[in-house]
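Single chain ahead, written as structure tokens, the form predicted on its own.
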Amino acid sequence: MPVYKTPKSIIAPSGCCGGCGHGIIQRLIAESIEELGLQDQVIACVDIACSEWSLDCLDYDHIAGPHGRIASVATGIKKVRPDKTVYALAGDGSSYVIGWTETTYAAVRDIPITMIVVNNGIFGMTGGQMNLATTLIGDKTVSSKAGRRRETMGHPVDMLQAIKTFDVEFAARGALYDTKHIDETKRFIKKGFENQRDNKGFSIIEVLSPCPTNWKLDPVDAMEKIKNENEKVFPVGVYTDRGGNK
């Protein structure tokens, strides 16, 4: 029978709000690094915003880059260190509105860097924005009151189907409403580490997480909300990989 321990890599708590998934998505990352015993060579990379409670509780060398450009600093880091197992971490806020263009050129350059980005459709840190990638029709925000409309905001768009004409290594959607759910988000999250172990190519991982402050939900009914709302327009698994199966 196994036997679960909380990784070393991590020294405190996660500092989220209740019911966030960024604190699972922390261990994912710990679990993963350790069990691959990178622990020792790991360059954390978080942007400015919920990702950079990870700063307090995980224990790697970090750097925090400027919003929306953590694709970026994270390719400079690699370059010249290309020795070490370089992560990025953000949302989906900093990945693919405000720094679309950073993350874009890091997968068309294919920089063999591991981007996790945390899909909680909403704009989290600064206070629960519509968000123009991720935000779902009818969803109200504090910039969306009466609800996300088509005819004035369009459509969210699942980018990972852009990503992946960019011959990126691998590229793949999470999500973490169930503990299945979260065992295979782990293992998108442990290949996209494994990846960058064995010098291939840029590899991305998106998980559908709940936000259950900004959404004014209980944790359970955002989780429910991911399974039964978000993962319609953003289905879960592997779009793309060089190294199996497409």
Contents of the next structure:
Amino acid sequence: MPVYKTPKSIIAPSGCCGGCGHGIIQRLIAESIEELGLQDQVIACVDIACSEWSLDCLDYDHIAGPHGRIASVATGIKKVRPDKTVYALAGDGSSYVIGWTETTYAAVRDIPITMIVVNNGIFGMTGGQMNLATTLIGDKTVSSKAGRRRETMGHPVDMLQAIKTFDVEFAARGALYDTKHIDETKRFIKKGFENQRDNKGFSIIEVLSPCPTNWKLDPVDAMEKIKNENEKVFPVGVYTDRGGNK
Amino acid sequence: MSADYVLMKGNEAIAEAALRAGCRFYAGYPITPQSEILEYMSVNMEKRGGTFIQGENEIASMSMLFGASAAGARVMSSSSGPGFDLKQEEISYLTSNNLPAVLVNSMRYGTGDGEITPGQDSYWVSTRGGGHGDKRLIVLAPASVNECAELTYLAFDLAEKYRNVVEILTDGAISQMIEKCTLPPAKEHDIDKFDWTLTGKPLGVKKNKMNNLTNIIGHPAYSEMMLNKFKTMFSEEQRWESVMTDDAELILVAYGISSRVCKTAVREARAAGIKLGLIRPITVWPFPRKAFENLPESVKGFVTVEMSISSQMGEDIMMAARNSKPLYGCLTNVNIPKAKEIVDFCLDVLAGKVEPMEVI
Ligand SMILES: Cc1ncc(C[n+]2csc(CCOP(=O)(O)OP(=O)(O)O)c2C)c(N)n1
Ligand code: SF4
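Could the form predicted in complex with its partner chain be given as well, to go with the form predicted on its own?
To see the whole picture, the full complex is given below, headed by that same chain.
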């Protein structure tokens, strides 16, 4: 049986709800960073939503930025400290809704940071409102109580399809509903950090992640929902990989 | 020692002084009448080894600046009118993390999109603004190109000293005028100078977690620290110029472009035997209340000269004068005041033809 050692970067338990994907993602970030030997030079930028739960959990310098502006905050830091490993961790509301402009232009500027987007199809921190970019048609949220309707609320949109046209270094989507997918997500995240280490350009990794609390599902059913529903609209895999050829 | 005299625009003097103060990060979005700052930075920032970013909007620019300041750089952004509105959220975030930054607000007149011509009606947003929550910005108001350079240079030191946002409040006239100016010496800033910055430290070394200082030191300590900071800034940083106030009957109060015209008005009035004086706030926050202490018995009232509809500075004058004397408003809204207009207004005041102002 394989033995998984806790990364040294993890110094406290995640503050997330039980069964939340954010905690798994934090661990994958820490593992990737340590496997690449980057742990002594990291600056983490987290959005003030549920990503912020990693602030005390990981032993890195941290800044919690204004909701939605995290790609910009990371840009500012990377410009001042280009030799450091700078990552941005944010929700899908932050990255794709209120901060879509900021995400877009960090990508267009091809800033060599690693951005990790937690796609949980909902506004987690504020109690589970609809996410314009990622809530599925028919999904019930506290601001779409009868289920999301396309006619009045628009439809979910795969932002990685857009980002891949921005000529970025790397864009991929992973999931967490079984070990195979967790391993794949980790490979994507690690690749994002490797690209940054090699100064290759903007890397973005989106992760389909459960929010059992606001989905009002138990953790296992939440994972099943991702596999059976969310992944159908948001397919996992690599969207673009420039391979360092700018 | 070589004196560095140049002929420059106010906006350029601000940008060059910032670079000489060691500013190595600028992000902003174009808007008249301050775009020359951005354009100057686009040409000169990289030459000094810094970063210039034309942001996708003001909010993103300010968020980049927030990150750059947290990482230890001396940072600046600039805007005007609606663009400065968009900077408010991040000013609040800078404050909540005790981070320094220098911002320029070059006032254009009007509400909404307003005009692109000079105004002084963003006094409130500058002296009371800064987004949600409790905060104070030091606000410096240059009245010449030389002062644009001098005060910008000073602004970076003040921002660092207090770990606070410092604003340069100019107007379309001061920003756009060309004058002789002495540039300060160039210096470099060490981004590793302070222990509160994000540097990317090895595991095991104590980290900086920037997330509302209240979460880290608790509300009582934060409140005490902030209040002390506000009080110290208030008592230590008041700056002003007094012109012929010693025997004045009426004292004009004006800053920026209006204060220049007021100086002419004082001169012309004196030549005609009318005893006018002037208090020119150089800091509009902290408002120079000390300038209003120990004024002579001869003073019959104050005349605020502002390019606005309602007197925005009036409240501050009333508080400074503790309501001891009447306040009259010579408010020229979209127009730059004229010296004769001011002198005539004062003659009417002295003849009892003008009602004292209610600040509304
Ligand atoms: C300017 C602004 N608007 C709104 C909020 C309130 N707010 C905080 S987090 C959040 C949504 C969080 O959703 P997401 O970004 O998807 O992150 P999650 O919590 O789901 O990880 C909102 C609306 C805020 N803090 N700032
Ligand atoms: S609210 Fe949802 S996203 Fe936030 S910590 Fe809880 S489960 Fe995770």
